[in-house]
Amino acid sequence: MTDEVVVPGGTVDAAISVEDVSKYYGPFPALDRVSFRIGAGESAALWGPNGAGKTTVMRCLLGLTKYRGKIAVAGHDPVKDGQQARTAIGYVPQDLPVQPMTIGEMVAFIAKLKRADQKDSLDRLALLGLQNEVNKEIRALSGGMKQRLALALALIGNPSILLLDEPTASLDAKGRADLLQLLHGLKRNGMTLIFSSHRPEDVLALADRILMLDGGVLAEEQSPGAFKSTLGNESRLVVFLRNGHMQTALDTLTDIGLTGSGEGKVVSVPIRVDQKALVLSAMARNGVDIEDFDWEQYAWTKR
């Protein structure tokens, strides 16, 4: 593999190469000879179902646990060069864990762990709307806010990658149009990109390549175009919790025959139009507290 991706109308850096990556727990591997590059200023898609790698590989790029093979991020190993890999990158969790602290509190916190201007730290706030928000304890935060507050902590410091996962799935119709169309800003002035979604519209909307995983495989790159001729083959019901009763929304799925998956506070399920109401009338019956949910085209194809 060479130093340099081939994007339209040329050839740039690449911000983040992986070469024969691999991952085990005990004998069954979470990545299996993964390999990809994603060139500066590139947005790059993880897609698959739940277990197909996409939280692994982001764990592997941020230094998180050991693997095999190689990877750099901006020409470092996260690994034995972790801060200055970490230095180049803003990571933005589905879930920002709650601190008992405010979020000026936090901003202050994450400043003087990246070793970045306060001022510039704070500026970040602004960006995401939340200058007026600095007195607030993160606890009482939405979901839509807290997710804000994670991207103005993950780029603090100017970082020129950005890694999110599941960026939107706590956002609402508008906060989700707001948040794609700050990170398409972010992308035009030149920051690298690279996230997970369940959200077909998302990918659309923001990648320029789709890394297509499943059990652990890099099965294939897609254009934005040849992710789209996929969408239709299959539909589902995606349903987000607010009471974190995964295992309780999956036993329901079970017993009115279905068979779902589910990772941090979201459940899938592959089903018919006609048996939406079905799915959400059982999970109510049986407690589950939803707080959202899509009914999605699924672009995935098994080749």
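Residue numbers count along the first chain shown, from 1. The term rigid core refers to the most C-alpha atoms you can superpose between the two forms while keeping them within 1.5 Å. The model shown is predicted, which means the values in this text are computed figures rather than measured ones. What changes on going to the form predicted in complex with the partner chain:
- Core-superposed comparison between these two forms: CA of S22 displaced by less than 2 Å.
- Once both forms are fitted on their core, the CA shift for G69 between these two forms remains under 2 Å.
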Contents of the next structure:
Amino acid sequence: MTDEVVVPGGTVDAAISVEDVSKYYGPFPALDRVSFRIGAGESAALWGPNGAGKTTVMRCLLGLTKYRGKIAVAGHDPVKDGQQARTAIGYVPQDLPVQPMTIGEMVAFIAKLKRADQKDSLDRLALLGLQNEVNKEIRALSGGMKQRLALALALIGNPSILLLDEPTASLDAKGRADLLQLLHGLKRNGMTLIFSSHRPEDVLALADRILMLDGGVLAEEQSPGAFKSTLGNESRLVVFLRNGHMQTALDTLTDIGLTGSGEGKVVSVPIRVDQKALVLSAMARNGVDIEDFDWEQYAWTKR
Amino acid sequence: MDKAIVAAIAAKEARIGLRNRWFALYTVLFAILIIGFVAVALSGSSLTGQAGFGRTSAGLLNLLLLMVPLIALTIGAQLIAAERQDRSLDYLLAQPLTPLEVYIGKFLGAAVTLMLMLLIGFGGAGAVMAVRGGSGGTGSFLVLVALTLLLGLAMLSVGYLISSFSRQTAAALGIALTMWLLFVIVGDLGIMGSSMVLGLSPESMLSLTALNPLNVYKMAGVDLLHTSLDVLGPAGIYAVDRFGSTYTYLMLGLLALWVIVPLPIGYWLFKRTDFQ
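Given the form predicted on its own, corresponding form predicted in complex with the partner chain:
Up next: the whole complex, starting with the chain shown before.
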């Protein structure tokens, strides 16, 4: 395997190289002979249903699990030389663990672990709009702010690779849009991104390449254009309600012949792609107070 | 291993430990019980004319024998299991550090928290004794404090070992409480029962006793506080006869082993559990 990756317009050095990697939990394959390379500055999405192996790939890259095969992260073996490999990676988890600490304390702590300058790390909070929240407890942050903090922490120490595990999963529509914009900026500045997602819109917005995992096997590698063509016609509307409107919202769905499920302030409705307006206008007519909404297209119908 | 990283993790662990509601609960409970015990003991001894640190310290030994292991075991058992359960351990291990730095740093941070908790209680008890009991026997009291800190570290180490392989906090706490019961009840009763049924020699009884850190603490404590080892029965008398003046060091060494030995075993289990 060479250490270069072919991209549109030439070749670049491989930031991540995965060669024939397998991981078994007992007799069950979490990963089965997976190989791929991601070039420096590229953005790759890991796509697939739950249990496809996305998280296992991330754990392998971080050196948090043993595997058969070869992996190089910025030239370092994540198991034998884990510290060096992880120095090259900024990791953004799906949910930042809530510690009884303030943002400032957490930034200072991670800066120490990454041997980075603490003042510089705190100053950088401004880039993510967190400069006035230094003394705020992490547990008091909204989902969107917590994800921005997770990104700020991942960027401490100037890693060359950003590894993101379902970064928008717990965000509302605005939080998602804000985060995607930030990630776009990082990508423009040459950072290598590898992220898992179950939202086709995120994948289309960010990825140069899509690695389609299924049952621990790398089933396909696709360009965003090819990926778009595989998207199905089914989708899901997620409606964020103000307090006290759940029952009216569910009754409205029944009235128009749809079935939704509600949890907390969120109603989720499987719909055809052309039914968005129908649902929203019916809810508005019945006096349902809508705070926000989001729309997700189901994918991927395997070719 | 980078000492700065270990220190950073230990400092964070201690800071979080001090903010934990368990810390407040244990500290208040320990302080109330120990100060209350000392106050009551001193009232009683003043009636019989037996005031002073020495006698109170000897009485305290039995109270500490129950409380300190319970506190230390449960704190230790939660250290890794809780973070494993809420996935904050994964996040920590995803940073550019080694698992050994994480393992040692977390233990040191918890040790600082535990020491502080115990010292707050002992400080209050010492103050009560100083005010009401005169100054005699200060040395005995300080010996008791030092010995108890060592017992606390030993039990923290055992609790940490339990945490090293437990995936759920509840499971870790369950195992820790079972261990506490084994150490406190079954340990003593088991030795007594075995000696009666099997007719054990004093030498065998001493070996069995040494397997239980609480018994080691008790034997070291009774000796250091200059109380007769007769109270410990044949094993105690045999120990003094057999080891003479080195007996105290032997007991302290055994207790220190209970601090040290669980750590590498726990680290091995930690790596096995989190890096499969």
